[in-house]
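Consider the single chain below, provided in structure tokens and representing the form predicted on its own.
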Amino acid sequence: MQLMRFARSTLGLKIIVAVTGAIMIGFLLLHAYGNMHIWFGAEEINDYSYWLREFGQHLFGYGGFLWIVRVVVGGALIVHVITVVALIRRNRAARGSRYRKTSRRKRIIIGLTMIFSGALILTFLVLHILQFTTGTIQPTPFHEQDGMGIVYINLYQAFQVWWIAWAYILAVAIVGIHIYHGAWSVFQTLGWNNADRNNLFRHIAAALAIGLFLSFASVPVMFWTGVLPEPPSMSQTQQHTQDHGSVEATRQ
């Protein structure tokens, strides 16, 4: 009951937001670090798709894990959601007293400014997801074995077309935004700010957004600029595909 009350606080609201801010940071650099196999070509990423599958088999089996990173990810986003909209309605229902006036012009921009980022990223992470993982939403071909979309081909196709790649680098530029915001935040919230150490967290959090989309906005631009090759033909791809698979039918 305890919980349940602090939970609904303000304080916990924003604990809330942090906690799970972090997990979605947490998601970007663990993303960021697989698009990172792309650097060294077709064989790395698509190898390294299908350890995503196998990862925990085991355990979870194919796939499994990945679906459990999935549900936590977009449990936090809906969490997060719902109390970043339960604290805007809380702080606009609260009056205000003079120090909130004096904040208000600035508080009003950074909030207005989360606000649109956010509603921006959501609608790309579904958008993405349509495009890249299911395959529902095909502005170019959507090539897939064992129901599985082939990574290089379909981002090296999707990131010739100009308007898709450009999408891509101000969606990810909109969440670099967002994060210095947000990880900024998250300093504030658990109390660790302080005039010492303000300038030290403003980098840190600078350095992550900036980290974060030199890291995603690198993948179209490498495509669209002829840095990463051309793939090879989907004969070729299918065959790696049915060597890998009997590779693993052999282990196990």
Second form
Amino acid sequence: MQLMRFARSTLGLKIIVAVTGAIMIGFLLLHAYGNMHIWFGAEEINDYSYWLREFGQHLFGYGGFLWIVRVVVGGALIVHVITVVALIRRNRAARGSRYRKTSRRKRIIIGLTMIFSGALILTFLVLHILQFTTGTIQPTPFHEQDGMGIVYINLYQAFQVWWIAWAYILAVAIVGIHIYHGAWSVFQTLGWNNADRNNLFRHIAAALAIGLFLSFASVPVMFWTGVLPEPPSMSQTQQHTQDHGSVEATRQ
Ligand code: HEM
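The structure above corresponds to the form predicted on its own; please provide the structure of the form predicted in complex with ligand HEM.
Next comes the full complex, this chain leading.
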């Protein structure tokens, strides 16, 4: 009962936002780590994609662990959004003259940045899953094997298209900005900030955001610039992709 009351308090809501945000940052760190397999070639990343489904299969069955991760991260995302909306409503209701003008203006700008970037990230996420996980939307051909996308070739073909590469770089920059402000406000929520430590926390938040941005953005950049080569199986799959147009044709 007391726990429920605490969860509904403003501090409780902020802690829920912080914890669910931390779960999603954890997912992003794992995703960025997973993406790094691309640097070592098509086989590495494709094997990693199988490993994700095979991990813990004696306990949860094939793909079972991945589903647990999906439920936890998806649940965290839903709770994060609902709690943020509750906090916004509460802040609006409590809007008074508690803060000096400058401080309040700054808060409003940061708040709007967080809401706007959060909405853009949600939109990106839906399109991203529909593009690379389910293959529902196919601006470039989606190659599948064993009921899942063949990661390297799908990314290779997508990032030959300039606007897809740039859209991803922009999206992960927005993710970085959101995480920077988010991580910084978590430190404040937890009351860890003070004049001595603020600089350190700002640096930690910046390192996290920039690190994630660089690691995610490296993927479209390396495909677009040709640092990452055409997949070895391209010549075989070229036949398969004729219906959608060749890779040369998709490079715009
Ligand atoms: C350039 C950056 C990114 C690249 C190249 C990338 C690549 C991919 C690929 C290839 C998949 C499918 C993996 C598979 O089926 O084995 C995937 C899935 C996914 N990505 Fe990303 N991603 C990027 C950024 C992001 C970001 C910033 C987010 C979150 C905001 C994100 C969230 C997800 C989610 C939730 C899935 C679905 C996982 C699942 O349910 O299987 N990705 N990504």
